[in-house]
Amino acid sequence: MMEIITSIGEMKTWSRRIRDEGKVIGLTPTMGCLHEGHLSLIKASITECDSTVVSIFVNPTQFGPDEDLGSYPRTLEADKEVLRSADIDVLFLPTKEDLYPDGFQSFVEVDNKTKYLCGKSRPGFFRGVTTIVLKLFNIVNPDTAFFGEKDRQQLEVIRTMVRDLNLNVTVTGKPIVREDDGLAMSSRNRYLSEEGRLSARSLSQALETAQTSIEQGERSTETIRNKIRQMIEKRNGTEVDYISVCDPEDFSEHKEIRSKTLIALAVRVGNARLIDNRIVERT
């Protein structure tokens, strides 16, 4: 039976409880509204751990002031039919009073690899990620954490913080998750509209198309950004935030593309802020 934990302390003390009996723990740190992207992630953690622990909490300090925290999607109890489904040991419920107390003013913050992609476009963004997955990490005390390759960046932010403050947690990457139409699934796809929902297809079919240029021996980066920019703009109701063809892991961008190449996207498609990525070899 799925136990629902919202106390810190309690948690503590269940995680404490939990590898006194050796038993291996997993956690799926998530924002709710949760989708097939997410239950791959639980999957994975039941699979590979002995106990799984999945995380909601819509976290107020990597959302800037004119983002969606307001109107970000809360599926509470849809969530939780989800969860005990899939027959997850602990939902850890958090509340912000707890995770930020009054006088709350520490943050954790990693340098070079915020400077591109979300990290430029959204200020701010990756201080609150770091500093909210840190405090999961101290709470439940995880052995894995599994996260999506969807958010690339954000991966392999928290695999330098871990690595950089000597967490004793392995950070586990699984694949990006996709509708049928090849949209990467998101809890903002429900922002989509059915005009938007075409128009949100460009950015995984344009992704392909760039894959398929490089494979055929394009290799100006130039290049790939302006197929990629036709390809997206033509379509209703887009704003193209950024497309980096960069390094996979510091993201510094590329000016030819190099035997492994990260193409990542964040487009707005009417109200849905929506990203997207590919990992390219060179042959």
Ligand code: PAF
Second form
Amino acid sequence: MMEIITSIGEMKTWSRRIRDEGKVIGLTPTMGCLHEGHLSLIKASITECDSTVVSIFVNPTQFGPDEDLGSYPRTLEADKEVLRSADIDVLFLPTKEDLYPDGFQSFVEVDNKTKYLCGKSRPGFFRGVTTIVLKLFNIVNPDTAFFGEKDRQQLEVIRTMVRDLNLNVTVTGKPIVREDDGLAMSSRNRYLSEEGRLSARSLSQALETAQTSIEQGERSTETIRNKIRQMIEKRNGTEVDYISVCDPEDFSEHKEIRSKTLIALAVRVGNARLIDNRIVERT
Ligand code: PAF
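Next up, the form predicted in complex with the named molecule, please; the one we just looked at was the form predicted on its own.
To see the whole picture, the full complex is given below, headed by that same chain.
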């Protein structure tokens, strides 16, 4: 039976009790509007841990002033049903007032890794993410936390925070889950119009083409970036935010493709800002 906990104190008490029983706790932090991508993380937690907690909280500190905090899709009743069917142990639903009480002024920030990609185009985003994730870790006290590789920079930034601050959590990343036509699953796909949905396919198609080019011997990161840009910009309603061909761990860019390369994209398609990525190993 899924328990719903809204109070921070009750969540801490539950976690202490479960740990005292010698059980391993898995946490999947989410902002709700659950899709198959979230479900793959939740299923991994159920398989790998004794007790599974999923949190839903649309975290205001990771949204910029001109971003979609107000319109971010909220589908709580449907999410509850999905989580009940998945048979998780606890749905943690903290309130904004409890997480960010009046006078809140403490943030945690990862330095270098947040200067690139989404960190560059969304100032303050990772500061908000690491702060809420650290708070959730402190409240839920999980042994393992699950994050999707679609948000690869987020995953690396959280891993760095965990290492640097000596947190007792194992961070587990799980592969991107895609629609049949390759579009990476995202809560923001809901913002796409019918035409936008077609244009959005160009992200995964361009990544695939880039991978093939590298496998066939292309070594110039600039050529790869240009190829991706051309493929995406010829589709209606697309606006490239960034295309990066970079190191998968520190996100630095180089002129030549190295042995292991991350290709990461952020593209606006109508009202939706979509991200996708792929790691390519040079043969
Ligand atoms: O990836 C997300 O949904 C959010 O950034 C997270 C990790 C739940 C923090 O709010």
